[in-house]
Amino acid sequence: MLDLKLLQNNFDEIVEKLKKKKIKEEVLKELKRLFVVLKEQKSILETLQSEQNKKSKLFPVYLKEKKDVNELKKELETNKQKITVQQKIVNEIEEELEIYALNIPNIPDDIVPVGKDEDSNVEIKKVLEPKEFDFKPKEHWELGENLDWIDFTRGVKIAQSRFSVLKNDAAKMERALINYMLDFNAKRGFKEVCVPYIVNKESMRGTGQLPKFEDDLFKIEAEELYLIPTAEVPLTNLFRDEILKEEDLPILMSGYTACFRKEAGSAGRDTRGMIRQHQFDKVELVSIAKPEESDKIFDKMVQCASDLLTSLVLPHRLVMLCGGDLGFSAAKTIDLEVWLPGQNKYREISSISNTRDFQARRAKIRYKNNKKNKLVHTLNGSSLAVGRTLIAIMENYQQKDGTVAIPEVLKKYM
């Protein structure tokens, strides 16, 4: 959540910063007004609070030298009556405030590009170049089909549309990743954990995707539960509300979990295919870390997520992504594209991002530092999204008679 007094005190700045993220000036002049109210109502309830505090002493003073006590306990019982007015108002407020604040995206970093969308992301650098093929290579939804690796349309007739079934050796290549995946982010320093694919409201508040996201979250029918749309959620929030001691920091941490999307804001793109599925598989990386050493982390994670596709040998180019292409609860990202000849375009198969204390603030996730309470930052990256790096294999390893070769680091896997 956006640091309210930074706003307060900063607001000029701040508001130059937003717009990157196309946020409108008039937004976060409303939360500063809310601001501006909730502190004018909370003096007005200090003071009558002590009012409350200075009368309620005299009690024992008027019955020791006898004097009248009933005109005191009116004053009393009417300044009782207004501080319970007062704390109503003052409740609304920050009830308001809080709802308002939520919805307001993290800061960017300096660094990120301006931007209106994805148009103007900065590519870094390519690592690998694209194979030269001597025939035309086939795109995935082809190839898997030609060699019943991937049924689309039983995956449709058992759920809905973008659902998809893998199976043979693409089933098999899945769970191959999975665990390539687990045991490469491993010697990294990444610590495996095993986390729920249902979370509760705290949690996805915790992390952003509520209240604003919440059209794109598969919520369970009458209960305050959701489907995980990345293990992001669930890792970060194994830390909420909790104060970790400054040497167990930074907690690295690697986790599988299917993830769950409605995908609503992507009608029409992608229908072919299992680019943009409802459910999906992924390998997450989460770190836990001190502000000064969040940088070095996010760096630590990128290279983790490109060595990974390095040694599966696949093309892929860093993308830093503009401001309006970035997440919402993002400081700054850098996205890793695939190469995909059958396509013969680079697409996202990992996001990077540092969200800096943004995530913390809502999960109140803290450490302590000198006997002071300090937020942690938090940092998030796919390493990989399963499936679309089982596209990748199929369309960078396929042969000229429609098979697909293994990569070799997968083969002790399969």
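Provide the structure of the form predicted together with the RNA, given the form predicted alone shown above.
Chain only, nothing else included.
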């Protein structure tokens, strides 16, 4: 959630910055207006409440002195009715304000490039050169079917489209990758955490999935619970409604979970193969940091994910997302795109974001700083999407005879 006081005081600046995310000035104006109205109405309410409290306290005094209490009572009954009315007014404004506020995305950092979609993303650097093949490299689904590594049709049979089944060495490699990634991240200081795959709506709201993106989530209707779309949700919400000690920061975590996404807006995209599934494995990095150190930690996370790809000898590039491609909660995001020789393209395999205090404000994650409570910064990033890493290995390590070599660093894990 954005800082409403900041909006109040730096309105023009924020309007300008949120233009990168295609937010209209009118919406922000309305939000600003509601915030002022709420303050006024609340003040009226509090004056009435104050009066009620003061006079109620006269009762025991009157009774003690055996004075007549009826007139006072009548007065307070009238005042109480006013309070009830005013309370309703305040509640309505609060609800309306909340709807506006919770649906406005984070303010992009100044370095975020302007642009409406992924075509305006800016390449920062390339790591490792794509390998030259002396044959035409196949796409992963062809390899997967030929080797009996991926069973697409049975995945659909037992669940739905966009579900698949891994078999043989692919199944083993999926597991090996998870273990390898968690170990790799642990060496960089990201402590391993194992969290639930199901969370409540407070958690979803805390990290920004709700209320705006309900359609993207798998919901367990009867229970008011949701399947997580990423481990970012449980890992970040671990500290929801908590005041952390300054000396405990930064908190660096790494966790493996399955992730579940409806892919509601992706009809027709990547329908072939395993790029875009309703369920996929991912090892995630989440950090909770003091504001002044969050940029440093962001770089550390990007480096960690990039080095992980390098250690698997997978060519990739770093891309700074433009405003239009930036996620709802992010102030700044760098994507890692891995080279897929079969597709002859770089494809997203990791996305690392600094949400600044956006999620912290929603989730009320604070730390004590000189007796004052300050919002932390929260950061998240994939390290890596496991299924896509498997695909990348298949396409990059494929050989002329149609088999796939095992990356050196994975050998002891398989």
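The model shown is predicted, which means the values in this text are computed figures rather than measured ones. Numbering follows the first chain given and starts at 1.
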Test item, rigid-part assignment between the two forms: Q81 alongside N10: no
